[in-house]
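What follows is one chain in structure tokens, specifically the form predicted on its own.
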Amino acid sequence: MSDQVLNLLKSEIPPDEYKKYINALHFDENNSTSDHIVFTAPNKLLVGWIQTKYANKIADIYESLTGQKPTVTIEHKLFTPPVKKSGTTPPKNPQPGPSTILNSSYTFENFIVGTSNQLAFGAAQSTAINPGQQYNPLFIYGGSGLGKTHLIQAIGNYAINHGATVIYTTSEQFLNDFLYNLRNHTMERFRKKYRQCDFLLIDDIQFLSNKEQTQEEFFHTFNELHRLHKQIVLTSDKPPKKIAGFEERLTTRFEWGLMADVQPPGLETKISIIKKKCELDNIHLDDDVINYIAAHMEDNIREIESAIIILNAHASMLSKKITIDFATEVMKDLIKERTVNITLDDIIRVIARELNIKPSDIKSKKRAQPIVEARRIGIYLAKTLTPENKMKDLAEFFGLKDHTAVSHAMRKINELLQNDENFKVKVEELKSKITSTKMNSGESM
């Protein structure tokens, strides 16, 4: 089965990518189950790269062949060729694995805390230490790639290390497990698995939307665990009331405990995440490279970590030092130059949102330092991103006397860009957010 899956993957990706990365994969039969497939790769660089770029695609191929979509994990392990068994075929109705498998690297110690996630982090820690008490259920929500899975698995890892029984699953795995046991008339086994645990952790609960039978079973499982003061932790991309396709009695229960959102990380948090990732993986990046990644990558933490892995992999393969020029060249496909029809209003809107200043203040004559700085950044980015606007146009838009005021603002900004690295990174990040916001709105040229 694994060979068939990889052969199908080979037909879907460029040959050089398959040769560089997928050829190194080996199926770990001993540690795989029907709902959790494990492959091994010979070095940590490949592990991170393959997990990020290909794991979902491999899972989709498995689903197309078996009707059941597993979680796919890539692990670091030197490969010893096994003795091949002939004539083996996958069972038509594979038995779901009974055990919870967590990523051991997802711990509280490895999670970078910033203003965007400190509530969720604090609640997760409190839940792990004092389960079934104040926050039950704990409902963590936020966009993709912001750290929800890290937090929910950190709870699980902490609980297991302190002797608790933990069931961690995705909503998709929960659904598949439910359907398997329903078909085979083994629902008591299903209920025993999910109701006789100290922690039930379900990732991406929104995918149970419109699954009425599964929601009915989960409703009773929730009630039983809550009655016994067992801890329930759920994650979703939206708060409960905004998830369509759920019965009201369930969304009401989701709100019984604490709802904690995870926001996109700020610039300082992104820099800390990059530094922590480098520390964990023993990767050395100079500050200018770290700042470049933080400023130009968007807010998805998984994509930021993937960029670091890709950068280091290229440097290792080519025996090159990671300089800013090298990083710019390697990451050009990850940080594509955006050609968009950006307006002055687009620029002001993003600066105002990110710096927490009213758009009208940026265009006013107010002299408070944060407003003056935001106005200068606006002028600089307007000159950079909308070259069609003349100096007199910018002066009129920003409410300045004439073009000489624009020239003065440009001189001050250029001085700061040359002398203050933190300011330079802030401006670069704002520039990236303006272009990416415009691209995501579907208004590219």
Second form
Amino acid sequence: MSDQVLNLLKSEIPPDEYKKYINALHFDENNSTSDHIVFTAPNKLLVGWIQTKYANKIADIYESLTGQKPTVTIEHKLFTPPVKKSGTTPPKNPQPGPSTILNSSYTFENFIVGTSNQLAFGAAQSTAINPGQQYNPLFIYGGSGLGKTHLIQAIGNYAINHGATVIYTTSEQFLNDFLYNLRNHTMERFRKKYRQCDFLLIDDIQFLSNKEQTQEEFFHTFNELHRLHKQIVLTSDKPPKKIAGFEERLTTRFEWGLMADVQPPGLETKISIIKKKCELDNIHLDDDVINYIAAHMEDNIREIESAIIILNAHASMLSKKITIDFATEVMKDLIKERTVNITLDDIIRVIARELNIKPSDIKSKKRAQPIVEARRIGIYLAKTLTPENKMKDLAEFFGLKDHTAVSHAMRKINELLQNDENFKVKVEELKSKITSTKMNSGESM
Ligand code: ADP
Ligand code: MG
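Having seen the form predicted on its own, can you show the form predicted together with adenosine-5'-diphosphate?
Entire complex below, previous chain first.
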């Protein structure tokens, strides 16, 4: 039924909207009843957007099919593969065969390199160019949304374009394929397929955890490919030693080649990634909006991408220009406003640490240029992050004569913010450090 409903929805909305939003939905069978239908989407941005824009439409379609209009809610749930009850029960609808369909935009050219991912990027590139040599296997690990799938598929795209035979599969697909062939007594076919490729790329290998039989089979596949100097690339959310439920003979093999991690991107890298995505999706965002997104969204690039798409969709629906105010308004629920309980001392502490200036100097009357600048940034952030403090409180705290001195400092800093893009980024970065330090210390919320 839910498939039928979504198919009908498909005929009612533009295909690219369907692709961007509705494809991300999963029907939540366990929590749905005939008068209350639940779908899940993998990120909060999509949840809000789909709820406002499509939930009612979906309910109408149900009504047209059943005569009864249910409520439809969209909930946030990260997509995790269905848990198999037993390692040997074949899935009901096996999808035999690995997917070799690669996302054509996941290329090395479209990947932004920063200190957070340069090791993984370099290793991926040399693996694609010189397979089966230095880095075999290449094991890429790191948090969600940091570019692992992009990199492993970039290897695949490169290799295919250079005439190699590539199998790209997720570990769930590998598992399904294995069980399917096992049940149909066609293991020979399975083995031939996985052992005769130039590249075996398995994404999210951690999902083979506790699947002993599949691990056993993979162990032999691995050995055979390795013996033939065929390239193996694996990704995972953790380094090999830390993945639970894996046989040791496998995790030691994962460490034979090169292990490369992807770290959360720094602010500069985030900004470059956002610019790249805008370029690829043909979306225009002003620099101040880009900086705002980079400084306020967390590190998951997938979520940042949805934020951009949703921002753009809102703007075009309302025929509005994406100004910083518009972006703040649209994104306010998505970005945790982290201004709770921040004190003037928190601000000084972070600025002092980051700019390498003594807290007492910031609050002093010293006129050395770096100190004056740190003081002005402090005043500006105090004004932004602690709105409860009046001008005279700030004057007192920062050792200034009176509130006019605070106004003067604010004027100076606003001038700089308007004219100096680098300075603005620096201030945004400090702001996000102050708020995240506070969040991580667990004092707020
Ligand atoms: P992971 O597999 O680590 O969860 P993905 O590879 O799926 O993450 O990345 C999520 C999204 O973010 C993808 O659309 C990917 O293109 C993009 N992305 C992540 N890192 C980068 C980067 N350094 N440059 C460009 N795009 C990136
Ligand atoms: Mg991935």
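What we label the rigid core is the largest C-alpha set whose atoms superpose within 1.5 Å from one form to the other. Residue numbers count along the first chain shown, from 1. None of the values given here were measured: they were computed from a predicted structure.
*Asks:* Superposing on the rigid core, does the Cα of residue 372 end up 2 Å or more away between these two forms?
*Replies:* It does, since the residue 372 C-alpha is displaced 2 Å or more between these two forms after the core fit.
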